[in-house]
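Here you get one chain, nothing else, as structure tokens; it is the form predicted alone.
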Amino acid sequence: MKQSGFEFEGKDLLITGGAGFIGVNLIRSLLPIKGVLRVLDNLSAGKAQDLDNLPAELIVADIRDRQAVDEAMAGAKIVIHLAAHTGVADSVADPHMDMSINVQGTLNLLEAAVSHKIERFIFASTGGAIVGDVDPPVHEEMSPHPVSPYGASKLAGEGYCSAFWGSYGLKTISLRFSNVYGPYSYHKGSVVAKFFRQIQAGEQLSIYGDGEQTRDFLFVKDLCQAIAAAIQVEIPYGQPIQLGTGRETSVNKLVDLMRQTVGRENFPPVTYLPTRPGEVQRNFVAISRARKYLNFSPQTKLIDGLKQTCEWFQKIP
């Protein structure tokens, strides 16, 4: 793992979506850090109070606002672009909204990054939603066949990152996140966060399909270690890197582990509903490229990550 040759301080970093789930975990993972970093977030999914007592300056603005993006990026060296419109079902319901944020917003950031001579641009992408329904494990050489507008928008973002490396020399890195879970996932629509919210509220859980659909569940602290490495090491730019555990878990198995975590006596009933359009049936990822370039080796067992996530949800007022 070759170091990039530059040291970063807080003032060097701009994190879009930094008040959201992954952003607040990432900032904590970077501590201690010299100085104050900058967060650009419209607070549609993040909470400003989660940045309290952290070395972060919050700029409340939307990535679709080109002037706000340009002003926020002034003086930065590294951009970590986490802000996005996430969720397959939401993208199916409103593909224009999904495109405006994930494609136009990303293009605004890339153009500003070239203008401000940003040294490195890290883009939060996705895996299964881009390659579609294929036989896993998902890897970077698979041809993209997105089955949802969300996957299409993230693929477009990756394409622009590749083009800006090829055309402008902007060092872009697309990190394809698998199903990330953990503390601070208030508004996250993925299955772990949604189920824990429903458990806390005493609501029944709904599984779409037969529950045998699979995902690769990655604990947020392990993800943040990979992002931190991507800030500092030399990587083949303009190319995607898959991040996950390399392990396949069905939704039924996930629910069983959550039941063990919460306790059977406190666990609500589970119902099964028709499969939703645009959902991938099986997904887990190959992480050989992440191991090679980021020295990535996720350490958190799913049951342990679920316990930490459950404890965090139980502390919410």
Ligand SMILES: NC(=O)c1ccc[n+]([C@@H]2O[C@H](COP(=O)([O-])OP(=O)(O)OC[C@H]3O[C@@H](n4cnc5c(N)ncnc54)[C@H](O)[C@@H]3O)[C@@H](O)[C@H]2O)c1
Second form
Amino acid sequence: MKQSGFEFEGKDLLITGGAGFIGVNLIRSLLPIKGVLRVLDNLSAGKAQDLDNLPAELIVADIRDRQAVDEAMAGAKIVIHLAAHTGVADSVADPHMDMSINVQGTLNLLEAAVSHKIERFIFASTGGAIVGDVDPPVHEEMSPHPVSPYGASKLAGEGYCSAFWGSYGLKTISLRFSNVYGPYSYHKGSVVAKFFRQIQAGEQLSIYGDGEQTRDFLFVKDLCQAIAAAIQVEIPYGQPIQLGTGRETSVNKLVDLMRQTVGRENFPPVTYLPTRPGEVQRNFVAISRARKYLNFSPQTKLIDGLKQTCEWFQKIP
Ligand SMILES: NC(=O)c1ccc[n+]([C@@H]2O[C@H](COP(=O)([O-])OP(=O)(O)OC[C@H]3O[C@@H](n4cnc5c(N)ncnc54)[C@H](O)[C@@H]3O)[C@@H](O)[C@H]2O)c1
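Output block for the form predicted in complex with the named molecule, input the form predicted alone:
Below: every chain and molecule of the assembly, starting with the one above.
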């Protein structure tokens, strides 16, 4: 890992979508930090109270609003762009809405980043949704075949990040997250968050398909270490880096581990529903580029990450 020697404090950072699941965990993982960082979030999914007691100034605005983006970016050096429309099924129902946030919003931020002379622009991308239904492990050299509008919009975002490095010298890094889980995910539609919500409510769990579809579940604290490293190291810009654990876990196996975490006596019944369109069957990722450039080495075992997530869910009212 080549250190750039780049040191930062709160005022250098703008985190879009910083009131969301990953944003709140990221801010916590950067503590202690000198000064106050800025968050730009329209609170369509994130919650202002999750930023309580954190050194973060919240600007409630939409990333498609150029004036608000300019105001939020003034004085910053690093942009971590997490704000997005994140629902795969919703993107199938309304691809235009998904495109306007994930593509136009990202382009808006990139243009602003050039005019504000931003030193580094980190883009939250995705692996499986971009490459589509392929034989895993998913890696950065695979040609993209998104099967959902969400995947297509993230691919477009990566394309603009590459183009802004190529055309304007903006130092962009696209980090492709696998399936991230952990605390502060209450509002998420992802399988771990949804199942913990249903368990809490005593509702039966619904699995789409036969449950043998696989994912690469990455604990959010491990992800945040990689994002923090991406702020500071020298890496090839304009190119994607895949993040995950490299391990493949079926949804049925995940449910078994959640049952161990919660206890059999408190575990609701499980039903199986038809497969949803736009979902990939198998996904786990290769992380050699992340190891090489970010010294990435995710340490959290799935069962331990699930325990920490479960404890967080149990604490919320
Ligand atoms: N969670 C995962 O497993 C996962 C996997 C791959 C990629 N990602 C990407 O990581 C990023 C963060 O995801 P997350 O899981 O924290 O989702 P999240 O929904 O919790 O966070 C996204 C945040 O963006 C905000 N937002 C949405 N639209 C906005 C807009 N138009 N203007 C301003 N703010 C807006 C929301 O209010 C929310 O706080 C997203 O870009 C997502 O696509 C997440």
